[in-house]
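First comes one chain, alone, set out as structure tokens in the form predicted on its own.
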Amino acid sequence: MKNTFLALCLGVGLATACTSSPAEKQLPILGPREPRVTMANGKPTVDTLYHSIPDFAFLNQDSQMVTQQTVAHKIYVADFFFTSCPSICPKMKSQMLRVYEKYKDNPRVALLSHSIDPTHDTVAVLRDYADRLGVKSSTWHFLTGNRDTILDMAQKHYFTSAMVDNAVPGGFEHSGAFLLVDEQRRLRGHYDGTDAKDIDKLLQDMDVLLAEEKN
């Protein structure tokens, strides 16, 4: 599906040098950036201020509030979906299950799946959805909240498309993107959640990011 904001996200990303060793490899930091000038001993120092995901608060399938504190000191993967989606969401969730199975016991990893149809996707609906997927761990949060806030988060901060469109099946248009976010809530990777090979790369990149954050 269309991803209006992908070009912006990838176009301003800055790649860093990579080596064959995961411990030495570094992922790019995606999204806009701006210089920040600070004074030290009367002299200006220029740093780079990277785009980061702002504070948030949504309810998960267990009626628990999930905020930026929930993912503090963790890397996480975010996506946007809805439980009655008749198109790409089943493929997305089958691929996210692969991520879940690999990292469900890793306390440094979280998964955040935001519903873009919160009117239908209540806490009870999300609980049933998680149960049907066999998700037993608190690692994977299925989130609901104010629809406009969620759509705004998708488009303005994760740079992925998610919008109401009554002309498409299900009434919502959204990309299948999985977004990899580091401990500083910076975007570090963008992947097609319907493509098994792209998720292979996500799994590799998560190991790279975990090694990077540990150093």
Second form
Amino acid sequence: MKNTFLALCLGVGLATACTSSPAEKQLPILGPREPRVTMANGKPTVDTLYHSIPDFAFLNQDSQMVTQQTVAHKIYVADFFFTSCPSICPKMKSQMLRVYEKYKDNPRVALLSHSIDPTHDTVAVLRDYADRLGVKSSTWHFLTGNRDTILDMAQKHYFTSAMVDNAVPGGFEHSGAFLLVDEQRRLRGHYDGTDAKDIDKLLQDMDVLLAEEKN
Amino acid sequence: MGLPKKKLLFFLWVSIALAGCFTQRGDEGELLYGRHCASCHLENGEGLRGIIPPLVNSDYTEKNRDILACLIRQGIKGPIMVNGRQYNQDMPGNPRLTEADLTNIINYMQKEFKSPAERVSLGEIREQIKNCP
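Form predicted on its own done, so how does the form predicted in complex with the partner chain look?
Below, the chain from earlier opens the complete complex, with every other chain and molecule after it.
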């Protein structure tokens, strides 16, 4: 009797220990931050201002304007690519497909793939690309717009490199990074989109972030 | 009695040398595939759904066995059908690959992805390259 009780305690203990740990894990907030001092009732209080993605507006494969409103109350994964890319993009896209397949029916998740060759990647080209991949725009947006605005977004706000370089195959130099962004548009993770193991981690981190945002 | 032993040793030496040669050629194929093909067709040869055709059990590879080296060297433009599905993404050419490189790549594809079904020889690839369309 005593033994059964002990075993039961141990079982319950183990079960809760194993299931509750991911929820307690927190993702770091990336990027520069600065203190903001405000006066409340004559006393100074210090808040931390975190780096966050500014407002944006790009067209997706269905000619819809995608803005910060589109990702309101969602977490999202951003990356930078182009459809005719002969280097790392197919690898990145095959990893992004894994993310898509896991979260395609989750209304709290979005994926934003920005084209850094918007002159070639028109809405029609992106639409054909998305159709061939077999993905829906409600979750995965392929974005086009002004090239400099997109390159600026990559460099200054997502802190990933993307630039014109005629010396590399395809004409653009860019990193294969996937950026994880939370509901307040703060950067919460940075992953190598060409590395399956790093994307395993992204998939875990997204669950952690979704659990965090629920509270 | 001394002579056959010497002969035997010689044969042994030659076969070891040849074996080394063949394994190195196998590695060479893997290396070349990794450098020139894997970023699009991926290491596992499965390509990218709907965009980059697979090389695994590819009927296109098998049907075009006689011009495969030319296709790898010159690239492909326009729509093609692979295993019942249409693909339309330009494949860049690799004009710098030598006939030996092409042979190694194709034999690597044969070994790993089972298409083409039969290995190719360097002589065959030389002939192919001479008569590229």
